[in-house]
Every structure is written in C-alpha cells, then in structure tokens.
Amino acid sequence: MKSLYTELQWLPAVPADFAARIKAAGASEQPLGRELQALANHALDLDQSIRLAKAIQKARTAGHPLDGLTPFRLAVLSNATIDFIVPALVAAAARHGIALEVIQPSYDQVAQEAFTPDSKVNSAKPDAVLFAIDYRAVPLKPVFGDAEAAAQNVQGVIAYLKSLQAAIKANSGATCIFQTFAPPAESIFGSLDRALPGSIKNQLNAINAQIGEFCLETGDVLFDVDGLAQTVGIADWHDVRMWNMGKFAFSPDLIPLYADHVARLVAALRGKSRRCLILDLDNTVWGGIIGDDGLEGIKIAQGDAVGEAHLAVQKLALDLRARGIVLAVCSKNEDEIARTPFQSHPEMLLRLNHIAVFHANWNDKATNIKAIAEELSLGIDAMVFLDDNPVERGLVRKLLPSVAVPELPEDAALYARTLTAAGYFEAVAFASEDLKRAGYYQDNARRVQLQKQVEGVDAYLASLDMTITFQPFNAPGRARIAQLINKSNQFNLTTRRYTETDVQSFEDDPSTFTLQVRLADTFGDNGMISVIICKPGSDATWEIDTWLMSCRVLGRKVENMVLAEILEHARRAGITRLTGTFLPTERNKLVIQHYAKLGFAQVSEDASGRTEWALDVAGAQPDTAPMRVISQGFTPLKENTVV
C-alpha cells in the first residue's frame, strides 16, 4: 500500500526510450519545454529525476526556450543536505508546468541567509523561500509533565520561524512555504508521549498547529511534512543512518515524493491546480456495466465489497465538489441508459444534479473532454479524467496530453485514494467563493445550453437580466482577490502576481486605483469575476497594471462595463489618459487584442510581443450591455443607476 505513495504509482510508468529521448533533448536546439514536461510526467525514481532535471539546465544554460513552463525561482533553506532534492525539485516542478530554478545557498544557513539583507537568498529576490527545516533546526527540549515551560519552549520556535518570515518579507519579499515538523519515531514513554506536557512529540504537535495558524493569518503557504511523513510512515520518514551519514532530513528514497509535494504548492501558487473532474462511468462510478447489467446488476450498495469501492469514489467526488471542485460525466455509452442510475438507484451518492456537464454517447473521448471544458470556459489543462479502462486513459492521455489522468490499479478500492495521492487539487488558501464555484460553472454550462437557444447575442445577454458590482479593494475581498491574481491565465493581460499582503498594499494606497468586480444573473450569483489595479502615471494618467477576468463570463461585454467604470472614475480624478500593457504568455492568446477592441490605440510592440495602448479619457465611449450597474464603497458614492 506504501509504495503507492513512494513509487508514485499514480503516474504511468517511465517509458522504456526515456533515457534516448533525455538524450535527444539534449541534443535538440528546439523548443523543449513541451516534451520534458512530457519526459517529467511519468513515476521518476530519484535517478531518473536528476537525469531530467539536467537536460532542464542545460537546455536553460544553451538558451534554448522552455515553451509551455512557467519560470519559478525558489530558494531552499534547510538545517539538512538537499543536494539531491534540488534536481528532484526541478524535474518534479516541470512535470507540473513549471520551469523551476532553485537557489541554494550553502549548508545549514537559514538565519543567516533570512536576517542578511544582501544574502545569496535575499539578493535573489526569488518568488518563495521554501524552509526546509525539521525538528533538529528549531530550540527544542523535552520539559516532561512541566506545560509551562512547554508552552515556552513552542511560543519560543514559533517566535523563531516568525522572526525568519519577517526578515525574508522584508528583504526580498518573497512568499515563505514553512513545513510542519515530523517527529522523531522514538518514544519516550511510548503512547503517553502524545498527551504528557514537554515531550517532543507533544510539543511538536502544538507548534505544527500554530505554523498552520500563522500561514492562515500571514497568507504564506503550508507544506504538510508531518502529514506526508505519517502517511508512509514516520520510521521510514526517518532513515537515522543516512542522518548521521550525510545529514539528511529523510530517506533520500522519499525525496521524489517529497518534491513532487513541494512542486504541487508552486503549480499552485502559480494557478495550475485542476479545476474539473471528469469521471468515466462503469467500472468507475459503479461497477458493472449499466447497458448490459442493467439497474439492478451494477455494484453500488453497502455491504458489498466493490459496490462500496464505487460508493468511496462518488463520495470522493462529493467532497471535491463541496470544496469548489467542478464535476463532468464523459462516459461511452447511450445517454438515456447513463442517465438512469443518477436518476433511479437507491444508493447512489451522485445525482445529476452533481453534474456540471453530462457527456453519454459514442464519440472518443478526448473529443468528449474537449467539448466539456469548452462548455465549462476551462482550459483543458484545469482537467483531471478518471477511468477504469488503460485503454481510454491511453488515448486521452495521447490525444490530450494537458489533462492530468491517474493510474489506476486492478483493485477499485484504492481508486480513491490513488486519486488524492495524485494531489491534482492542491490548494495553497480558500475562500469562501470557493465554496459556491463548482454552482458558478454548473450554471455557466447552462447558460451555455440557454445561449443555444436564442436567437441573437443581444437578446442572449438581455435574458439573462446580470447586475454587475464594482467595489475598491477592500478586507472582506482580499483572500479572493489575491486568489484571481495568482490563479487566472487566459483572461489576464499582464498575468502579474500578487499576495495578499501586495493586495492589502494596494487597497491602502489612495493613488492607486482597484477594481473589484462581482456579476449576477437570473441563474445566480457568479461572485468575484473581475480584478483591476490602476496605478498612478505621469501626466494624469492611469497605467493598468492588471486586468483579469474569470472566463465563465466571456461572451457578455463585462469587459465594456468594467471600462465604463474605469472611465467614470477616471474623470472625477482628473485622468486624462489610460495606458495598457498585454503581455504575452502561453496562455492569454485570448485577449491578445483586448486593448484594441476597446478602443485604445497601440503605442508600440517589441519582439516579445508585449504591446503598449492608450486611450484619451475625454472621448472614449465603450459600448455597453444591458445589466444593473451597482458601484459601491467609492467616494463619493455613484447611486445605483441602469444602463
């Protein structure tokens, strides 16, 4: 059961040409991002990773791009030796989209590099700092039955660790990733270590409690080292020999495992979590076939074995959609017959109105997937597809190499748990919107099926009856405004990233000019949908630095009505002139031609693609849509008005 975990064995296994195709990569003076993110996305041993994440550097070193990775530089400070973990962290990022470049500075120096403004760290102002310490870096004694000194030995290693996060944000602001503590697996007083005041093990347990406080608080990210190290198991997690050795924090034969951990909290700061599951039908959902077995012959029901395999897959799915996770069906099979069971069987979990979109019929499913990601205004890549048969996995994952499809073993009993191993939805913060999302996309597949329907975009849009709400940035918005700005990629002109504390920075800034904007309609509440941040320019003018838009809302001007504001803002301010930059990423192609379809003229363009644009305040007039305009929380206060 353990070596699920260790051997990933979510991921297909390292084809029998990797070592050829390492070397082609090597060789090859194209492109190379595509196919090592492809090299990357199979269960590496940590030989195998070392093997990949050299090809990475040396196609950076020789200048040759990384197309479809997204740059990341982490620092790792550590009290342990990483050298081996640095090139699993490389090879592990890129399997997650992401072109990871590692700063290391030298051996146990985590204050030094954090208190020193002009650090190797400090100076490399790299996007997070990964503090990969353990419990033999932080002042800790056992105080046995003593909860006094207990309780000050904690408050003392978390004053500590917030003194290392300060001094960071400080001098080089970047965002920290502190790690839960792993006990040591030797016990004192065996069981009653857990409960007694001052041992280790007890102490341990109240700091990794308010090192998630903190990250809550502070907004900095948590990495759950004592969860994943009780997950394979603490003495494994511990290998002393390789401590006293080579003074490593773990078994070095974790360490693929525990850089693909580090590298899903980065995919997920960067926005690449998945978004969408969707679930084969038989022999995924239920066991059986419902065409041949009918109703009554597929397994779905307590009390039996593999009916309640299936009953664990749907509760999981349940879960995940509890959370925000949206749910599709993509199922070979007639529609009607696929229908049934969510319809008519007793003991199903999923009902159809758990469904996002319902894909039943003949056609492949790579087309399937397609057409579902298109109704839900997803990117392929937001996709996870889960199916019994190798087969399908095979052809998806071939056809569809952006969508994340585990493996599956024999046994239906661990589908489940392979799914959540696989941590295809790592979240680094939540929201409460987080909640209403997998409802946000289900509506949006049916305003899709309304746009079908009728006749005419203006008569589409006017049927929907959408009031739109613009606020500044304000507390209650924050968590979910820095959540837009670091997850949105194809509607985000400049895909800026900011954290919260760079949002509450802008929010208090009374030059700088933000835009949070919520949309509603007669299917419900879309939420937050839309960001902006205007920053002061020369000559009264406002630059946009960031413009951004959830794509469930493509298609119904709100891009007009959030210049119209803009505009209307901008004259009581005295701007003049709106300037606008698009820069271009492997993902926001869509709105290459944003600036120009609002109007504004390009000043300029370099070899980048990066584009410039202004627009003279005085005579813009965007073209609007018919919705109820709300602007709240300005001063002076705009009153509600119509368009």
Given for the second form:
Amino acid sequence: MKSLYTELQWLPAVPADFAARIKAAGASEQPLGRELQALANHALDLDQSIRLAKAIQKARTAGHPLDGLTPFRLAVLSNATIDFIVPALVAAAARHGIALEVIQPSYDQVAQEAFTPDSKVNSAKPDAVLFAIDYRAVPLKPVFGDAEAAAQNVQGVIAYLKSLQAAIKANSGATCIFQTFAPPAESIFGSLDRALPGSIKNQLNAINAQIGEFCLETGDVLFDVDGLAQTVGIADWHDVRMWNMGKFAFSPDLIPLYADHVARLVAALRGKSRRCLILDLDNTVWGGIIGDDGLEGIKIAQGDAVGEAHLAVQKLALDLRARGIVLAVCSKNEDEIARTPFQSHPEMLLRLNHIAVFHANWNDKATNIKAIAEELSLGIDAMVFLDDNPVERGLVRKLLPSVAVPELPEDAALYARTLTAAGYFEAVAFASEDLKRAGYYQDNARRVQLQKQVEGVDAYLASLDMTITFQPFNAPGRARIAQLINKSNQFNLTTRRYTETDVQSFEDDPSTFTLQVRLADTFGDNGMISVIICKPGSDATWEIDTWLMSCRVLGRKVENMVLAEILEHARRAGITRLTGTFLPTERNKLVIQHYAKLGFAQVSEDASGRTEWALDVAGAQPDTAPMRVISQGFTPLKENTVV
Amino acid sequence: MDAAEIYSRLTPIFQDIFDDDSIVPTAEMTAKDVDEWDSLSHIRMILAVEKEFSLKFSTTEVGHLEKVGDLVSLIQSRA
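Next up, the form predicted in complex with its partner chain. The previous block was the form predicted on its own.
What follows is the whole complex; the chain from before opens it.
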C-alpha cells in the first residue's frame, strides 16, 4: 500500500531530528507557529502526526502564541472512532497554516449533537462541522432490483443529511462539510452491483451524486471521500480488521492522507489555497536542457515517453490556468533561449501568452520567485514552485518556507500526478469570481480569446471599451511610478532607473513634462501601465528621457494615444520638436522600432545600437485607437517654463 | 529473533505511545501497570509494533494478548 498518496510523497521526508525538534519546541518560550508549521510540512505518518499534535496542544495550553497560524474551530461528528483522526487533523492543519481546534463529541452522537440546540458541538459555535460518517451510519439496506424502494432509500438518506445540515445551521450557524460515501469492497453480484437498482453500490452512487448537488446548492463543503478511497483503492481504504478491532471507519494508515484532505478544505475556506504555479523549464516543462540540447534536442513530443511525461506537466498547467491559476516561469537560463521553445517548438502546449511572468536569468530562484510574487501582487504563500532539481527545491524551501515546493519522484512520468496529489489548489467552490480573482492575467487570456472572434484589430480594440487616463506625476502615483521605472525592462526605451525621490523631483520641476497613464477596459482596471518623462532641450524641444509601458497592454495602441497626448501638451507649451532615444539592452528588443512606428525620423545610430529620433510637432498626425481619453491634473504650461 | 532484541525495539514504541520515557516493557507487564494504556493506545501500540517488525497480526492473535510476554512470543513466532 506504499504509494504517493498513502505516504504523502509530495512532502519532504521527516527529518532525523524530528523528535528532538518537537521536544525543543515544547521547551521553548518563543512563539511556535512557524516552527510547528515547518515540522508539520513533512510526510508525517500517524504516530508522528499524533506527536506533533500533542506538541501543538501543549503550546496552546501553555498559552504560547501560534503566530502566523490562522485559528479555526472544527467540530467532527462521526459514527466511528476518530481519536486518531483528531490529532492528525491538528497536525495536517498546521501544515496548511491553520491552528485547528477540534470539537470532538462522544462516540457516535451525530444526530444527537446536531439536533440538540445546546449540545457540545452547537454550544461551541464551531466555524465548520465535518460529518465524518460512512455508509454504516446511514439506514441503507439492499433492495435488489426494486428501483422504487431504492429511490426511497436514497431519498431517506439525503433527507437525513439535509436535516442534519438544517439543524447545525439553525443551532450553530456553522458551515457543514459533507463526505461522499465510499462503498464497501465486497460485492454481491459482481459487476452488476453497479448497475442493479437497490444494490448498496448503486444506492451509494446515487446518494453521492445528490450530496454533491446539495453542497453546490447550499454552499456547504463537499469532501469527496469516495473519490479519495477510489484513488488509494477501496480494499485498502476499508480495513475490516480495524473496523472490528476499534471501529475505525477506514485504515489508520490512511489517516494522515484523510487529514491532509480535510485540512486543505479548511485552508481553502480561509482563502489559503494557492493561486500561482511557477514552473522550472529544463527537465520539468521539457526533457533535457535547452541551453545545451537546443530546440531539436529537448524532449517534448508525442510518441516519446519522456516527452509525453513533460507534455503531461504542460497539459496540467494549462488545465489549472483554465480554472484561474496564474502560470509563471522561473528558470536558470538565458532569457531568449528559454523563450525559444515556447515560440518555435511545434509540440509545445504552453506558449508565452499562457505565462503571466517569465523569469529566465541567472539569479537564485528564491529571488526570482519573490519578484514573480511582487509582479503578480500575490503573496509568497500563494505560490507553488515545481522543479525537478532537489537542490533548487531545497534552496527555495529554506529561503522561502511559505512557498509550496512539492517533492518530485525520479520519474518525470509522475510529476503531474504528484503535483495534483499535493492538493495545493483545493477549491471549495467555483464561480466566475474565481476567474476574476486570477486578475489581469486571466483577463488577458480572455482578451486574446476575444481577439480571435472579432474582425480586425481596431474592431477588437473598440470592443474592449477602453478608457485611458493621463495625469502628470503626483504624490498618489509616486510609488507605482518608481516601481514601473525600476522593473520595466521590455517596453522601456532607455531603461533609466530613478528612485522615488528622483520621481518627486521631476514632479516638482515645472520644466519637466511627465505623464502617468492608466488604462481600464471592459475586463477591469489595468492600473498604471505607462510612464513618460520629457526633459526640456534646446530650441523648444522636449527630449523624451523615459518612455516605458507594461507589456500587459501591448498591442492596444496605447503608445499612439500617449504620443497624441504628449503632442497636445507640447503644442500648448510652444514646443516644436520631440526627440527620443532608444538605448538597447538585453531585454528591450521589443521597442527597437518604437519611434519609427510612431513616425519619428531617425537622426543617428552609434556602434552600441543606440538610436536617436526626432518628430516635428506641427506636422505629426499619430494614428489613434478607439478609446475614451481622460486628461486631468495638468496646469497649463507657460512659455517661460521652456528653456 | 531473540527476546532481548524484541524488548529493546519495543521500548521506544512503549515510551512514545504511553508518553512516558521511563517505561521499560517486561514480560509480565499488562495494561493495568501503565496509566496511559487504554484500549485506544493499545491499538496504536499494536499498529506501531506491526510497522516496526513488518508484520500483521490477525484479529484472533490480537485478542489473545494478555501481557507483554505474549506479544513478544507472538512476534517471535512470526519472525
């Protein structure tokens, strides 16, 4: 029965000093939340889970703060022995950032606890109630071949569960967590059990389907125990010896797995599910090393076992993305080389437009993951990092313990399964809200979708219902302006970095013309997406010192609108000529033709690739795009502000 | 496997499960001699012993255990 699931193999192995660390934690006066969570974040077996839970309980009793862990009160109602499950739940919850307090009534008191208003469970006012009941807890008899009686049985069970839910709702207001029922392994007819109305399996199938529907309707939480039991094997799940010996509803070996699944649901209820999958590239997204093996050498093709293993990772990433999980890349590579397969390899499923943030460089991965989280405005604790290299995994775990980093087996064939077995993206509901939460990046995906449906770029742009807002630099925008100046690489003509103090001095200098640009569209507000700084030059000229834009809004003619805005202010200020510079870097090839596209004439080019451009203000007629323009906060510039 | 080795491997299991670092299992020891030894910790102990010695006891075998000496004999008979 030793397997990925049974042994929680996505978690690092229990360290040799586990027992010593538990003892040390018990003796410590320090806040213990982080250390207990770190200890919990291993592949604990039942005994180790119980030991850790005892330490957590001791810390709680001694009044030591469980810093960083979110409190949650869970009542567990069961028809079976849950004395080992309760501590395992506490340990698994700590792994997921939850300080779990379990309310455990006496054995087999499900209905009594639910229906009595001042029962132990109801008076404890738990956050949630887990109905940890199995098929033995419900009145279910076989009625072979009698469809009508079977339907009545099913309705009877569902009515019972609904009445439990109504009672808990009325008496304590708690969220209910309902389990589906794992059918017994013993069959009566054989295969026919599934189809024959009135067999236990057939009735349980119907009940499970209705429990699912009921939870979707009421907003209560579904725990698919049947699915979990099938995953590990029904015969291993139902340990008949342990039922007889101590009324264990399922094998004690599987308690850590069961507890982790409950903890995922609780964490999801507290908004702790992960939001972003960060992928390593070499030997994770494809087989081989792109920098060494080249585009033809990497393994990523149908018909090749290694290639198909990595394709499975890509397929999974795409499926996760389709439900709102943001994808990012973090790879030690030359950026351009790392992007090549995404752009040019015919077998790749993942394309650059699926990747919200792409970090291929030689920085350490912890630094890159931090940068990715910042760029996405997501917490480090929303990140999952998938990497075949145990050294990189170890480094990220050490430097960024709140990033989820699954252990991976040697065989790439199991990467995708291992990632899903870890349950990082557990959801208790799926609504359009989820897609919204994935934010700008998911919106971008929808924009691409839309682009395919409408004819022509301008029609597409018009359908976006865009509003562009221009303002000069100001105090509210200052921090974001500085951030864009310091992190924009690709759409950045000069890549000049300025501090927030520098930004303020441009803001205060009446001879400098500045723009901060925001863009909203039918999908939402993109926030500030472009920054311009024009410095006064000689002979009524503005020199465009800085022009940068977020790549999120590429292809929207934002740059054309920006030029139109600059020209208008230039005219008002008596400026007759704009000059611009392109300073080449490793990352800004994107804008090498920026000024040419906007109608500037090239003035010079030097050996480094630096080009100078100029535009006559009076004659300029930039191509604009259909969008609403708001221009606010500008004081009319006077002639004498121009040097 | 000789009994002494079995006892030495049982000791940490007993100390952990019955939460007492001073417990040393002996042949005549029974549940009555240990505060924490109730029906649940008994089952936990059986599971831990099965894991330690990589074997599974039958329901009957577990039912016949009266004292630690019985457990040791059972392990010996199966090893």
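If you superpose the two forms and keep the largest set of C-alpha atoms that fall within 1.5 Å, you have the rigid core. Numbering follows the first chain given and starts at 1. Everything numeric in this text was worked out from a predicted model, so none of it was measured.
Problem - Flag for R321, CA shift 2 Å or larger between the two forms after aligning core - result: No; R321 is a residue whose C-alpha shifts by less than 2 Å between the two forms when the cores are overlaid.
Practice task
Would you tell me if E29 moves between the two forms by 2 Å or more at its C-alpha, with the rigid core held superposed?
Solution key: E29: C-alpha displaced by less than 2 Å between the two forms.
Exercise for the section: Establish whether a shift of 2 Å or more occurs at the C-alpha of E392 between the two forms, with the two forms superposed on the rigid core. Expected result: No; E392 is a residue whose C-alpha shifts by less than 2 Å between the two forms when the cores are overlaid.
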